[in-house]
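Just one chain follows, in the form predicted alone, and it is written as structure tokens.
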Amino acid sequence: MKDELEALDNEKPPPELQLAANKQHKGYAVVDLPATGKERLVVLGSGWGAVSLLKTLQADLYDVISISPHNYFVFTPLLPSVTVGTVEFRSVMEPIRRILKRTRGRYIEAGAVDVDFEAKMVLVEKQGQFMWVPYDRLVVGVGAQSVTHGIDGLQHCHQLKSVSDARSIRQHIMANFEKAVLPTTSLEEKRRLLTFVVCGGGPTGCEFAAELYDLLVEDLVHYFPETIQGLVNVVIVQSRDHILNMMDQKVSEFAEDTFSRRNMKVITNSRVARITESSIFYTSKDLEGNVTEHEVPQGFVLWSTGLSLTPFTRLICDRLADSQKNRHAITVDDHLRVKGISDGSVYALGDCATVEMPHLLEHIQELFDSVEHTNTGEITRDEFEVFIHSTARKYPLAAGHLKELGVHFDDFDADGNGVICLSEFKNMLVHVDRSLTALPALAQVADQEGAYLGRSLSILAKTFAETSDNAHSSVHDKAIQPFNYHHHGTLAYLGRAAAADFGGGYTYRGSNLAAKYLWRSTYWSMQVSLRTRLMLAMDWTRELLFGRDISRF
């Protein structure tokens, strides 16, 4: 292993790339990537989907072009950390460039804006500089946005999506702090400016919540008199029933009793209406329907909530409207792959990205027959186990839902005869298809699929290279298994207490230093490289013995 390193560390960095001399594509220069023997894979974004790809994908088997504003990976789980100084910002970032040596691979700091599907070719900028880039392969890993719901007045929030989302966070808390406690402020100026409102209920609101009641309790409190201290207000509006309500509601509960304990308002069924620079404004209805308007000042305000496609996903969507109907994501098939890109050479993994779930029902027919081998109309329990096994391993995302099947055989046997006819069938690939939802836009989901995506095309370039056939769909389907999402459950840190839904009803709730350093360390064996996890471990020792640093700058 350290001989490997070392090679590593030794070898030349890539040539520099070039533009191609008198070559233009519609008024654009084209970057000039002469022919390797290799197919050129483009990959843009640096965010958990591709990252994952790029550290899984072995080396020297295609020429690597990676293509994103920010030459960094940033492990987003922890901003909320990075907001109160409990770790610092370079802890939780990774060169992008370091990533990349592994696979020789090229960078270019710019973003996607267009792309010729026909050409191959997705156009970059920066600066105002365009050029076209070609592909052979093309990963579409940009991210989300956030939704805005046509909310006035977004532009006095704040969003936890980046470094310096965190950065401007923590210099907006300090900030509110000093002066707060200026003699010319006044005691109703005090209150707003200490009145921190977190829309949105999700795991990204709900710590930082968090993280802001930790650096109170346990920082500030040391050092800011404590007139102050009792004027903080920690408010979190959730449109929903319950903060968490992706969790098991056992975890949902637990975070609203604990935020409660420790006096952080949660106001569940209210919608922003609009916000201002001193305030914000919601709306929720009583039990007979009336809506009510309310006002709470404020001093600062978290806008996270859910996920909408950014402008270069939308033009893809558009691009390919006739298989692309979600609002929200580009929709690829159980390889990941582009609904509508007919050779198959483009992918999209990542919160940009959503798979689109089997419908089992469209292959009814298809589906008895495989297993009904007796002509007598009717399933056997013993075939019903065969068609469960066969079934899931065409279908890896309704695999669980498929088990349960056969735990529920009696429930769908309706005429109690041992044995499942085609109308008894029928209801039971309904309810299958009815259970089956879409991924949620976690880490580990586009982590996974990131994985799923190196091993995947490095077992094409492998069968290209033994193989004439250079229809890429088909030899994908023929080398590749689908995509099967393994969930290793949620996480949510509480402040001095930690939460994890793990599925299935298991759950785990703690209000100690176990739950914390659980929490803790669950992220830190997720981290990219050694490099982050010294890091960490250091600003948590350091924040241990001497705290968070409360300076603004």
Ligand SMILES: Cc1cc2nc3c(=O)[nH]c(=O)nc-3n(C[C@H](O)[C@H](O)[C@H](O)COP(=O)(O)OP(=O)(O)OC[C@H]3O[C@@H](n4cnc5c(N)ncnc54)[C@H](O)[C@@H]3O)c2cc1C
The other form holds:
Amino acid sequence: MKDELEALDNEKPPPELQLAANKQHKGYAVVDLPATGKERLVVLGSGWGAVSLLKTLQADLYDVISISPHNYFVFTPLLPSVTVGTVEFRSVMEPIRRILKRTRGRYIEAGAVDVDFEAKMVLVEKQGQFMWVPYDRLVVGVGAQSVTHGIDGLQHCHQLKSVSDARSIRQHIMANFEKAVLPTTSLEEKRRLLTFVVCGGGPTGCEFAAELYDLLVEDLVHYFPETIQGLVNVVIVQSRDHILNMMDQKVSEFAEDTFSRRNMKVITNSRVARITESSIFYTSKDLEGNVTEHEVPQGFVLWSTGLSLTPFTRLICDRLADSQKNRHAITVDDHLRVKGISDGSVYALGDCATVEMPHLLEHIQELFDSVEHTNTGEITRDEFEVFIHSTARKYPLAAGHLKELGVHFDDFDADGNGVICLSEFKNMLVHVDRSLTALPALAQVADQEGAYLGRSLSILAKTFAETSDNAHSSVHDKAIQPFNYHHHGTLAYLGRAAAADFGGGYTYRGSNLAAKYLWRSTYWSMQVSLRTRLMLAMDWTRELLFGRDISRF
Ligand SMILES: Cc1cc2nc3c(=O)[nH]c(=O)nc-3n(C[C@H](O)[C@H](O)[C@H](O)COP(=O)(O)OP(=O)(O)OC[C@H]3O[C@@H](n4cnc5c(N)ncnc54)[C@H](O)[C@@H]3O)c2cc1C
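Having seen the form predicted alone, the form predicted in complex with the named molecule:
The next block holds the full complex; its first chain is the one shown before.
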């Protein structure tokens, strides 16, 4: 609340940016950023990771420049609600300039298209105009784009990544209903227009299907009762054997059961082969391995099947090919520094980045020797406890799995002699290394990474101001703990029902109004501003009193 009120004060924004006179770099103009004694921190993107960083960074430590093609932050978990009018567009958007006000940061509405790591400049483009922006520290938080799997006909599909995607989906749904009830529309065409297909059974696809169901049964049924009774079809095509397969199986089965009770068709173990203007074709395998192709006439397709690199992220990975081996994201170390940048001045976070997991086996001798002080070649139970705590501090991302080892000490003590020898220790480390998987592409990961980086960069600025040590990486490592991720659970809205997976087999599944309002209150509390919180509360009240706005404009 205090931050909100501070942001509303009338403090003057920083002076507008100018181009440096007579200065060019590789054929393009360079933005003039006069020396102020502070480092220039350039943040690419205005999504979850970037905004969390900007909200956490202490004011007045850096000259902050935010660059993004969109001058607003989008609260993505509520985008499915926007597609059906439960929530209005502006209620999920927060202007980036408002967020930047506290740090007196500047904003450039453009997309990053190239970077020169030697000269420390990033090339940005807006409608054919290019300019280089110099940086001392660069944070890449440009998100990811939808994966295409090389499928033909994706131009006939909607995606749900942005507010404009949500707007065109909302228009398309209403257009189909209005067209379907025209007296001139044949029955077959009505059926096609009212068949809504979702490709991909992940959280976005399932939540969109759930919101569509709410729109049908809570609003459209009052205006198109005959049409809804017999003609509307909602179909989800999923390549795996369950929808929401990244969540606990109990949640997946609950979602499938909920959808089937609502006459929504879930087709699993099937792959979309191609899409035409009026049909979707998918293949499925029978038990003998024979592949059959099926056609579903469709009036609407949502494509939501996973993520891939944006062109800018791919460019960074290609530039640093010796250190960047992952084909799906920029690899960063446990301080979120991009691998391959020797001075540690470039960071990446959120969906465009993947944190390199520790490989404990590579440090086996060092780890063993650090606790084995008796020269017996064996670790006692007490020494093992010390090992767990010291290693968890050094490698926080492995902490959860290390702590589990303590519980299973006897399982790894193969000869049952009450101590752990080097070969038993090796089996333990192999087990931990195998259990460590990449962090998921979730808002909460990007949010925690942004907050971590905001805090780290604040500490760094103060540390450098007090030290004469110019070895930035070593100062960085000493001053700042590695990043640690705390999973708070994954939520899914299922249409008058909601489910959550808290990890470790703990789940919540509810098919009542309480579940719906629990889901809403979680997202309400996560809003980035008081303004969006108020707007959301008003949207939900409006929807409760008057229903959704079904006008098409
Ligand atoms: C519909 C939907 C629902 C979701 N629901 C959930 C949920 O319920 N829970 C959950 O945890 N996660 C959810 N997610 C995932 C979550 O939104 C992402 O994990 C999160 O947005 C990642 O944050 P980010 O900062 O990496 O990228 P984003 O939030 O995608 O932001 C990327 C930013 O980079 C900008 N940008 C792109 N290219 C460039 C460029 N070249 N130069 C500069 N800027 C650029 C974009 O304009 C954007 O501002 C959902 C995602 C979607 C699409």
